[in-house]
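Only one chain comes next, encoded as structure tokens, the form predicted alone.
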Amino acid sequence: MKKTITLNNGVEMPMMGYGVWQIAPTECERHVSEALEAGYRSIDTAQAYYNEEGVGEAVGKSGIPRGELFLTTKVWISNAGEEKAAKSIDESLRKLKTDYIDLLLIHQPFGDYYGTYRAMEKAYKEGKARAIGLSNFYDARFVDLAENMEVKPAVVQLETHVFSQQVRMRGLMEEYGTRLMAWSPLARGMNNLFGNETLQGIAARHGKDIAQVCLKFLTDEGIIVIPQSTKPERMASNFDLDGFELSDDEREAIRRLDAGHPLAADFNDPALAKYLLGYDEQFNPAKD
């Protein structure tokens, strides 16, 4: 497996990272620690996640040098606007433990994200941030902002797994050298992912599991992952993709899985919108 990619600013990112989204605050130290144990430098918060206090103390813990880490969050909605977002891009640097952020995307495209991409671009500028990018951002949306701003984003980050492999984004995306990033690169286990008889055939023949044919087909086309576990042994086996290749037969076999859309959230649908921009008043637990 290819290590890293280049950004559209030269910067080089890990192909592989771990996720740490669903994981409590109160365990995500624990698991980030393990991650980096079993190998992992990148790892993928938000501040929506409320977890990015465990991040910061994992890194801060490990002994690794700052430098060979790589740090990536996310701006949530209401945050969002030039003064919000820039007040909440230094509370993440303090909550994180560091001087800068690897790569700070804004995390949904609802709320002033103009605003908010305005802020990242002076974080950006100054030092703060060393990338910057968009999370959820699709088709008129993600074209309209990266031919409006300087900096164009360097990363997509969009739900991309082999039943939704983004094809037209990925198109959309390379006028820009914009990168894409799956979240929930293994769909979940949605789709029946773990039971697909052509996925089965393929790690079988290589004996591999199908979470690693998916994660080495999708860094095989060039897209970052950032699968979630927190179990130590299912966190090493997603890391290890080197040792076997797939044939063009397979990944052509894997191609005719793409549904041609996303399983789990569609950002054109009102009700998501609603939902979402309520989500911190929900779910925040320094509310409770």
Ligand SMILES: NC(=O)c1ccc[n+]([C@@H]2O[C@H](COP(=O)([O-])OP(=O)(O)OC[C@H]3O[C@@H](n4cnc5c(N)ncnc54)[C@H](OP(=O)(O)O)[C@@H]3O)[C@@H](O)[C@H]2O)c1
Contents of the next structure:
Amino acid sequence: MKKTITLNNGVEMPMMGYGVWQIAPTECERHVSEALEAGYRSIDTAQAYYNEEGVGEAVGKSGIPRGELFLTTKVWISNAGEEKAAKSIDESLRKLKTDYIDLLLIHQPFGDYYGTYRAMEKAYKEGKARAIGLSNFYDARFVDLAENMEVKPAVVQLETHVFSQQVRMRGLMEEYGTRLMAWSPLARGMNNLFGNETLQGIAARHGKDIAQVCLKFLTDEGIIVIPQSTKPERMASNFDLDGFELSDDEREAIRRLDAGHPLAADFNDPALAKYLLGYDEQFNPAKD
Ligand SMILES: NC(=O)c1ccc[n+]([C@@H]2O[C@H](COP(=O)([O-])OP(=O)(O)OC[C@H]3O[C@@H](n4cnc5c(N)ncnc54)[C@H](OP(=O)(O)O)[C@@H]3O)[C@@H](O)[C@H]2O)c1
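With the form predicted alone in hand, show me what the form predicted in complex with this ligand looks like.
First the chain shown before, then all remaining chains and molecules of the complex.
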């Protein structure tokens, strides 16, 4: 498997990373340490995961040279706008115990995200971020921002798995050299992923498990993946995609599983927008 992908500004990014959404702040350092032990060098966190400190602790204690690591974080809606976003980026740097973030994303397409992007462009030019991009920006929202801003998004992170292969978005992103980074690459097991007969058949043929088949398919398509597991044996197996190749027929069979739309989150749904706009007030542990 190709281990890295070149972003549109020349930065090399690992194809495989470890995601820490919904990992409790108290558990995060341990799980990130386990992931680093398993071989992961790319970690995906966010301001609104409230666990950036745990990531910073784990990478600090790992002894792995900073240049061998790739840290992604995301600016939350409550920090939207140029001034607030700039402050929050400095806060993320402090929590992650680092001078630079490898990939800085706008987490959600709500609030003053143009102001946020301007702050990220400034951080990029100052060397506080090696690459900048977006998350959950679809269709016209993505094109509008990509057309208007000077630094073209290096990455868009979207819900992407075998049931939501993001074919349309990949076509749109190609024009800007923007890479797709898959969130929930195992669909969080939705739609009975781990009981899917097509995937079971392919996995059995190769002596692999369904997660490995899914991750192999996505990375072969040039999609960056950040699977999450709290179990060291799964962290290790998800990371190990070497030693087998999917056939053209198997790839075609997996392509046919695509429903053509995300399963977990519809970013045109007003209810989702309202929920996310109130999220920090409701869930930020520092607000208790
Ligand atoms: N930008 C965004 O808005 C956004 C949204 C969601 C997620 N993300 C990012 O994407 C990362 C990954 O997504 P995700 O955590 O939602 O879901 P995921 O990686 O698709 O799935 C994680 C789930 O699958 C299970 N699992 C992992 N490996 C497995 C295996 N080999 N066999 C069976 N089950 C397995 C895990 O359980 P165990 O722990 O029990 O193994 C966990 O419940 C997140 O951590 C986060 O960094 C970003």
